[in-house]
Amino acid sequence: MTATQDLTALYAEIQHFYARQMQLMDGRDFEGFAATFTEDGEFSHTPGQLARTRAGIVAELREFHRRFAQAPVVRRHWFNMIVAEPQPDGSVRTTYYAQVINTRPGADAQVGPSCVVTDVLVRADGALLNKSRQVRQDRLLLAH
């Protein structure tokens, strides 16, 4: 295998491991989202807040949902523009553009958050598995 093909394949891994991490989240198994996480894993998707290890990962996701109790919502996750940068250690740095989508009973779909994310993905027993994720609102970079 060449280079090329060992990056195309690599991209293609990455891209099907996403899909699959986005619909536990938006099916809301927080517990199944986490375990994409290392166990020391680190995930900060809301400003000001990180939360460590695939427990706290569950609890943060648990309190950041509360809010939608009494306005229920379809929330749908879309990651596009994925820049994956092989390390020196094996790990895999990912930088890509992610878009929330939010559909309440009886209304349109609704653009929400508009992001940049970076991830550093990890091999464990040979799949991937998120080491860190880094979420930035766009509307918050615009504040500065």
Given for the second form:
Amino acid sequence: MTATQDLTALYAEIQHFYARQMQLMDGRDFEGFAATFTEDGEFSHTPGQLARTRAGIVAELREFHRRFAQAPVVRRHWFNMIVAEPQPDGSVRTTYYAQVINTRPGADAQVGPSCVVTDVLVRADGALLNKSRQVRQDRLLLAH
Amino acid sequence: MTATQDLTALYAEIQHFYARQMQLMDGRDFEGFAATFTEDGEFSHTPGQLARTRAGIVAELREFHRRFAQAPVVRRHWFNMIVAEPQPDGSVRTTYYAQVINTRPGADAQVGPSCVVTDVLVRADGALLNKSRQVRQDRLLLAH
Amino acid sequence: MTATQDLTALYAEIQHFYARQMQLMDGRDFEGFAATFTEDGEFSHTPGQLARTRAGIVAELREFHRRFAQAPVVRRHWFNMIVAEPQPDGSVRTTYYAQVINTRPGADAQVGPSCVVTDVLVRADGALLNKSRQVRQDRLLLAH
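Please supply the coordinates for the form predicted in complex with a further copy of the same chain, as a counterpart to the form predicted alone shown previously.
Full complex below, order starting with the chain above.
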């Protein structure tokens, strides 16, 4: 198998990994989502915030989703335009676009903030895991 | 070829299958769309509705699209975040997000209902076909 | 490797190519974007407009983006639902959906025009390049 074939197989694997991972998030299975990170994984989805370890990620997501308790919403995370760059240490750095689609009672679906995300993915027991994720909202690029 | 490689090849094949299938739908080639289902295929895209057989699917889509006769719209179906689970019987169960983007005269493009879709795909003469499709709109999750 | 495996590897490669290419565009690296075309590449993104050669593409994009100088916007190009058809001459014809997501100061992200794009891709020194791209906005389909 050539390096190109390796990368194309990896590419589909990453897409599939993200699909499973974000269906867990959108289904509010925060423990399931956190389990797609390494034990010491890092997750930053809002400016100035950084959750560490699986337990820390679960706690952050529970806190974050409290805002939806009184304002019901179905959220769907879409990831696309993924660039995957294998690193010398065996990890893979990905940079991609993320868009949340929100559905609220009695309203049409609406697009949420447009984001660019950077992940470091590693392999453990054959499966991909997030070592880190950093989400950056496009609107913050305009503030400077 | 390992199982992982099989699955990654299958994953791209499913994406490609959906792209062809939904370009047929959006181009209003309902016969072409129905031909991507098995002869006894089942298709449910609105609550309480279930079309059976290719002829039944064509009839349902003709009926459904009548609403657009007096309200012209270009529709584009986007599928993403596909989870594919091969089943013991050789079929593949997929669960994914679907979003329609509507373009109407004199207006900007608008997002339609956000949906989660579950398919059963089977292989016939080497090619994938839908044995069934069930579309669920997110807004109905909020009604309960 | 079978033809099916070839096509699935090609499919992921095309997705990856588009991700890199459009991250260059959205990052306003027009020279980088133009370098993803052949030297004699053709690029048409608005009706009646056709840029030729890499230098011509850079010039067109610089001119086009002038409109954003006084109206800051972060643009994200999403490509999806890609149909890839290898041609007898070794090129690949792709037809896919494209959607721009715009983020402007003080506003939520908004969907831009919905488009269908047709590319001819060729391989040079092992890598994919655009020989041509034609973008068609869905709203123009309604004008007829």
